[in-house]
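For reference, the chain that follows is the form predicted on its own, supplied as structure tokens.
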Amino acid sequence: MDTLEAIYARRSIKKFDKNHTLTDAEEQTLLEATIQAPTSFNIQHWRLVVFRDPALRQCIREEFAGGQSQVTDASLLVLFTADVKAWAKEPERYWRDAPPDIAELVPEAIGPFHEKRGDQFQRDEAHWSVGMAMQTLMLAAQSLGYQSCPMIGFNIEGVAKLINLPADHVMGPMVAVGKGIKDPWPKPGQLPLSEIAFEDSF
């Protein structure tokens, strides 16, 4: 499936075949594709929590996600979080494979850039990066013949505590991936481009 086909085919699927299992190679392919998503300064601050324990997933479904079946039935369930302070943690490692002059220059700019813009910008940047990584996972899944569902309908604070989220990390949505067993509704109302795209200003 080519990229444009995957974009138009991707829909949020709620019902998955609970007996279907991804192969190790398929899961590795999806996760490796996910981390090809862009981040500013290449700081790659997404941190993915892959939920494998069936009991833990059942707990999340019942206690924190309102009984949503995709939490337990999807073949892959990934929680997206981000390290807000990744920019300050050995930034030279993000550029170690660059040409020597670039590998020295860019890491030196990362700290001043983020310090100047402050905490709120750093949190916003982390969430922007999570969004791009999520979409990358969902399109990769679609291209492999799987379906996906981004999820914000869960108790963020409860799950954060459950996974021992570090203090300098933020929570993002979850993405469920698997074999869909129920077709989605037709798209309920796509706005025309003329209503949402503007030239140069509003």
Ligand SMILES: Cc1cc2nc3c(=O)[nH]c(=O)nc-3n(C[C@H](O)[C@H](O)[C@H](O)COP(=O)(O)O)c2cc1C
Second form
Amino acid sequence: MDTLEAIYARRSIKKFDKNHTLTDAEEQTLLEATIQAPTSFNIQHWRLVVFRDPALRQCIREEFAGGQSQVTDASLLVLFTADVKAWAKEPERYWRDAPPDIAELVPEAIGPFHEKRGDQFQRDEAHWSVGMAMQTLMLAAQSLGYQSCPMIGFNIEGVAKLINLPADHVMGPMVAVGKGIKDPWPKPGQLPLSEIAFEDSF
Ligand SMILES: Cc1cc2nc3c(=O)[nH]c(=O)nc-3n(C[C@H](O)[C@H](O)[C@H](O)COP(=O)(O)O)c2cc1C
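What's the form predicted together with this ligand like, now that we've got the form predicted on its own?
The next block holds the full complex; its first chain is the one shown before.
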């Protein structure tokens, strides 16, 4: 599927075929595509939790996600988290395949850049990256003939505890992927571009 076509075809699907399963190859393709999303300094700080255990999914659906059926019925359910300190963890590996002079220079800049900007920036950066990786997964799913739903309608603290979220990680939303079995309603109220995009300043 053409990229623009995938962008326009993607919708947030609420009902998935719970009997459909992805092949291992399809799942691998989707997850590998997801981590092609860009990150600042290539720090690749997303950490994905793929929920496989049906009992765990049932528990999340009932106890933390207000009964949303995508949690149990999607063929693939991925929670996006990010390591906000990834920039400090052996940054040479993020540039190991670059030309030697670049591979030496760039990692040295990563630490000072992040230290100077501080905690809030590091958290913001994690969420920018998570958003891009989520959309990458959703468009990849679309191009394989699947549908998806981004989801933040769950108890973030509760799920963080359930998955033993490390202290230096932040929680992002989940993305459910599967075979949609109910069409979404038409887009409910798309704003005109003129209300959203400005020229040069507000
Ligand atoms: C970060 C984020 C979280 C969302 N959380 C949920 C959710 O928990 N459950 C749900 O059904 N839809 C969720 N949505 C889907 C939005 O409602 C949907 O994207 C919006 O209404 C636009 O519709 P469309 O995606 O079909 O174009 C979420 C979307 C985003 C971007």
